[in-house]
Amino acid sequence: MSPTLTDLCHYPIVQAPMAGGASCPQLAAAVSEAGGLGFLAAGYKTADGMYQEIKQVRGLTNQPFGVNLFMPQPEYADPAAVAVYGSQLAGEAAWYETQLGDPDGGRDDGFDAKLAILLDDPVPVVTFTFGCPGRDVLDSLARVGTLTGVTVTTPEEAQAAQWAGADAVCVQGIEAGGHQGTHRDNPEADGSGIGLIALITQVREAVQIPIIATGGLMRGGQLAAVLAAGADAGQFGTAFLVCPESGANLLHKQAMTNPLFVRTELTRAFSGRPARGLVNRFMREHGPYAPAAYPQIHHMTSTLRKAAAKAGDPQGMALWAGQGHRLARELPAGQLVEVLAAELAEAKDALGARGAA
């Protein structure tokens, strides 16, 4: 019987690939060493940058790990809307003493070059976000022994991933921090995502391949709940973001439990695609006016976000966070895996005791 993605880790605990620096080699290796499945995020990196990080992980652990790729995006943005938003951000550029980034910074994120490296020097797992690759891509990875997964936000997307030949789906609930991994960016559907438990149940009845559940998970008890709902593993992002091994900016880490940041919202303000983050000044002032234009808006605001971080101003940064961010624990990544596993075992024992009563 062929191995499944969840066979690669001792515990059903997956560290989410968080693009932007958090999912660095040190974090991925620590999670895999502790019995989870660590992930590198290739998004926003060059192909060579991705490969250098892969080599670093291999130098830190001999345990399986994964790499996540962003799918190339179709051209649908309205250039006029992007230009108008750029003019609205002129004051931000002046405030932070920088220039707006070039919105035409590329739509494919170096996909072909990254895929070529992963076919030439395979890793155990490759997953895809913002769409589903064709069967030819997934088959080519299968031929070199790589297991594959696709982020999905609806049962229909899960079925498309199964039909294309994916080995697993990462089922993302509306509670998840960072970008929603929808296959098509439909502005009319903003905010209409499905909660994780309901989505797992629907996807479980739609596909036969393994399910990795993600969205707001911060405790082992929640992991027990998603496993009971039909998932095969749980993926944790915000929970690992605050670990010392995480490459996230210190201001971002501190904001997770800072009482000044009390809630999260989905916004297009920073990237032009719906993403959940802590509500701050930038999100409040610009979110209502940001067009559906990814990755153009991402490229445009990249300089602003970097300048805000350099200035020590979290109010101008993209503070991606899931709905459970206040439950973040500043533990070493390996220790967090062990704690989550212990909480999972405790929750299962409690459920067993109740069932026997």
Ligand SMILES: Cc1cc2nc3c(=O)[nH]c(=O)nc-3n(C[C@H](O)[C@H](O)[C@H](O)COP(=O)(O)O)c2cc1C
Given for the second form:
Amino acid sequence: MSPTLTDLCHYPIVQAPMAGGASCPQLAAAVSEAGGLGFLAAGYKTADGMYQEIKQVRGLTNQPFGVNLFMPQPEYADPAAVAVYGSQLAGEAAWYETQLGDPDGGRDDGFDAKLAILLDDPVPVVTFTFGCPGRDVLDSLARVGTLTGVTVTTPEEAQAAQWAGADAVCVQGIEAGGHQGTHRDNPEADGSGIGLIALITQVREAVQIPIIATGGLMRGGQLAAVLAAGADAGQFGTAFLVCPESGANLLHKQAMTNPLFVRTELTRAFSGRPARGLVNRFMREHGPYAPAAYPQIHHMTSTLRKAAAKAGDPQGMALWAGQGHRLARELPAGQLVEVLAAELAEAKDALGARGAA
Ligand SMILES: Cc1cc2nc3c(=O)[nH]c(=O)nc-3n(C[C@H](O)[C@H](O)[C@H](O)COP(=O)(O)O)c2cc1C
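Form predicted on its own done; form predicted in complex with the ligand now:
Below, the chain from earlier opens the complete complex, with every other chain and molecule after it.
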């Protein structure tokens, strides 16, 4: 029998790909070395930047790891809405003494060039976010021995991924930090996102391929819950973001457990696509009218976010975080994998004991 994604790691613990710097080679390698599955995020990187990171991981560990790609985005953003949002951000540019970025900074995230590298020099796992690739792409990766996964947020998206030939689905609940991997951003569906347990249960009954569950997971006990609900592994983002190996900005890491930031919300303010972050000034001020225009808004605000980080101002940064952020533990990544695995074993024992009572 050919291996499945969860055969690649000792523990059913996947470190979420986190574009923007957090899931760097050091983090991915430390997780894989400890018996989890580490991930690199190719999003926002050049194809060569992605390749350099792959080589770095290979230099740090012989264990399997994954690479996550953003799917190219369809042409649906309204240029007029992007321009209006640009004028609404003029005060931010003046405040941070910078210019807005060029909204037309690229729509496909270098997808073809990245895929060509991954076909030429294969990695164990490739997952896709913001859409589902065609069968040709998934088949070509299968032919070079790569296992594939697609992020889904509804049972319908999971069925599309299975039909296209994906080896697994990464089932992302509404609790998740960072972007929702919804295949098509639809403002009319705002507020209808599905919680992780409810979503796993529906996806489990809709498809037969393995499920990696993600969104709000911070403890091994929660991992036990998603495994019981039908998942094959759990994927942790925010939990690993605060690890010393993570490349996330220090202000971002510190904000996770800072009592000033108590709530998370989904917002289009930073990127033009719903993403969950700690509620800060930028989100409060611009979230209510930010248009659905990804990645145009991402490109436009990138200079603002960089300037805010440089100025040491978390109120202007995208502080992506899942709903469990207050449970973040600043442990070395390998140790966090061990702790999560021990908590999982404890939760299974406790359930067994209760079942026997
Ligand atoms: C900072 C950050 C960046 C992220 N970047 C990506 C990404 O590049 N690709 C992706 O598929 N998911 C990305 N995500 C979403 C994660 O894969 C995962 O769904 C999420 O972290 C799970 O929720 P949690 O943070 O509560 O664990 C990101 C999440 C965070 C927090």
